[in-house]
Amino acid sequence: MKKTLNRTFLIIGVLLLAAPLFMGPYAQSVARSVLMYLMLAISWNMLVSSGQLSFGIAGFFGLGGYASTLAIVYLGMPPILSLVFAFILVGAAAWLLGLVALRLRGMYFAISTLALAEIFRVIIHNWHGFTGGPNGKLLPKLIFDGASVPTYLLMAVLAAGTIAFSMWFRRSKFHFAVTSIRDNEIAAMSTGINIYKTLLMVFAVTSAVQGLVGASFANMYGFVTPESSFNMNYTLLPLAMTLLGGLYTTWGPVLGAVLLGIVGEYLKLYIPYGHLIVYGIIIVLVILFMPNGIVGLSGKLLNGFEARKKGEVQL
């Protein structure tokens, strides 16, 4: 059943990645946005798999955007290399911050990550000489000179790599260690798992992915500001997408990002200042009536269908 479901989602995913190449610039722009949120959702879901709830996505997203932009402006770094630089810098920053933050658990850890995001924003907002303060920084030019197809292909490659990494992660021994920590830390510790180092590794890698997405966003749009780069949308929307698609899966965040990304683009046209209310309603409804998300519901229905089929064969 799981293999059938995975193959179905894989085929759909390949078709969705290829489809925008045959559409216009607007469709490719929407697709880039969807892929951006898809990567944020997958990275957040990987951290949540360890039982650690983070509200700091926007913080690492913005930090990655500024790291890439400032590296290009002050060091003359090529745009592609600046993405790698942002990935490494944000990962290292998350590792250092995690040395302290991961001493906390549950809601205390969640609040600390939210505070970190705000601290990043305040520092960058007030560091006028280096970061440009509230006005931000402009890039000398857009990545690939702003060409629609190459920038979409870049995001598609990064998204495919993120999905592949998540699939590998779910099949690895590391995932079993993370899951055991989520279920029972004492039992995990008794089996020889180093809880602190495992959580630190997951936190650093997922934060680095978020920084890479922020760097890609900055290079595609050519600017960073504290308000736009550290916007809470980059935290709230990946959460809603993951909950809608299904927690603790690879394809749940993918499906949620595609659905809410497209619906969100439609809502912005008609209720530009109220679409976040719709996201909030979706989160409440999913938690109440579909706690395992669409992927979980699909698996449940498929299991029921196969059970009925076997019963008919036996009769």
Contents of the next structure:
Amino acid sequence: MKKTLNRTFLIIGVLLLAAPLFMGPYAQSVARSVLMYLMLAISWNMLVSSGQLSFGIAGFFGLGGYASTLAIVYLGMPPILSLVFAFILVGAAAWLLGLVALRLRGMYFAISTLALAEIFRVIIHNWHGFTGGPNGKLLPKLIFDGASVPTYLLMAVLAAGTIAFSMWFRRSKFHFAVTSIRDNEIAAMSTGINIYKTLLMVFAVTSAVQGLVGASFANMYGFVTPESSFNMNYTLLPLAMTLLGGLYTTWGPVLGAVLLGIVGEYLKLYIPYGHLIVYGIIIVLVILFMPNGIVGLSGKLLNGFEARKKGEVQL
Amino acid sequence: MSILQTKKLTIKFGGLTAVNEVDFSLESGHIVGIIGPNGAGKTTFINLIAGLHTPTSGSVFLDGEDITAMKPHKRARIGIGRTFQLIHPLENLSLVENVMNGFLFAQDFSVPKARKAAVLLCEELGLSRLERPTSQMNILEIKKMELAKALAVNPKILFLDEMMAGLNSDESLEMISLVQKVTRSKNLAVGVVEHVMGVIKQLTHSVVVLDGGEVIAQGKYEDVVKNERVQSAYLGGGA
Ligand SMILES: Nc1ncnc2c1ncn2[C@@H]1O[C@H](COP(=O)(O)OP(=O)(O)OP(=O)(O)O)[C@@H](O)[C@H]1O
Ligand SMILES: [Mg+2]
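Same protein, different form: I have the form predicted on its own, so give me the form predicted together with its partner chain.
Following is the full complex, with the preceding chain placed first.
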């Protein structure tokens, strides 16, 4: 069953890459934004698998956008290289900040990530000479000169890479380490798990992915400002998408991002900001009635089905 | 030659001295009972050796090396295994995955190799249907799994904190023979905390009695139970 599922998703992946052949520029831009949110959601979901709730996505997203933009503006870095630069810089920043923040747990860690994001924004807002202050910075040109198909393909490749990374993650030692940490830290360390180091690595890498997405975003739209680049939406939407699709899985955030991304796009056309209300309602409903999201729900149904086939008793 | 030693190991929680200047040692192949009334400091003593508490004073030596400042996860890697009085199954991992942890992290096995080793170990301990979630296991199976988790770190020394609690007498007998079997086959140095005297008598080579954090007696079970201080502190006090 799992294999067929994986194969289905592989086919979907191929279709995604081939999608520009069938889509107009507007559909492509919606798809790009879905892919971006998908990466944010997947990366957030990897950290939350260790029980650590981050509200700092927008912070690392914005930091990545600025890292890439400033590297292009001041150093004349080629756009693609600036994405790599943003990935590394944001990863390094998260590592350093994690050294302190990851000594905290629960609410305290969550709030510290929220505070970090706000600190990034405030610094960038006030550093007029370097960052352009509240006006932000314009890029000399868009990535691929704004050509829609290559931009879409770049995002599709990055998203596929993120999905593959998450699939690997969930079969590797990291899966065992983060799940154990989430379940019980004392039991985890007594089997030899280095909790601090594990969390640091996961926090750094997932933040780096978020920085990479922010950098891609900046290069697609050609500018960064403190208000747009650190917008709270980049934290809240991936969270809602993951909850809807299903926590602790690779495909949950993918599904959630596709559904909410498309629904949100339509709603935006009819009621400005209406999509935010809908996201809020969805989060509440999912938490109340579907704590394992769609993937959890379908997993339960599939397991029930398989168990019945084998003649096992279902509780 | 003792493999584990503590020297004047002491921990204070505020005004309470939970473990007080304890000198203790374990030898490979031997099972030592650690007994004492509730609150005597038995679990705290194990936690000190596992590195979950930092002692106020005193030291812990493994194989002659001072490990007093070593982190808990490192202690697992150098061969300190333990089970918990309050069981800690990892409920989002299956039975076999719970057992894989020690192989993966204390012994640095790859995932497939750890799975094979965990399956073997589970079979050795009589555990089956290994893909089950821990919520579907009975208490004997949970206790065996906790033993397997501790053995998966490839321990030289093993502490079992009230392994038999919650088991009926047949199940206790099964656990006792399992513990004896693995002690022999893996040449472990074992410390067991138990409240049931019959278990201590059957299972251990010698006994250490704690009361108020202090060692008040040690030696052979038969001799220790005759000790007056032990009788008034422990056996007289309700057992
Ligand atoms: N983390 C802690 N902080 C403060 N006091 C503690 C802590 N851990 C244990 N204690 C106290 O230390 C004393 C020894 O507790 P411990 O759990 O080691 O006893 P025990 O011998 O294992 O008892 P039992 O047979 O009930 O398991 C108790 O008074 C307990 O309340
Ligand atoms: Mg105890």
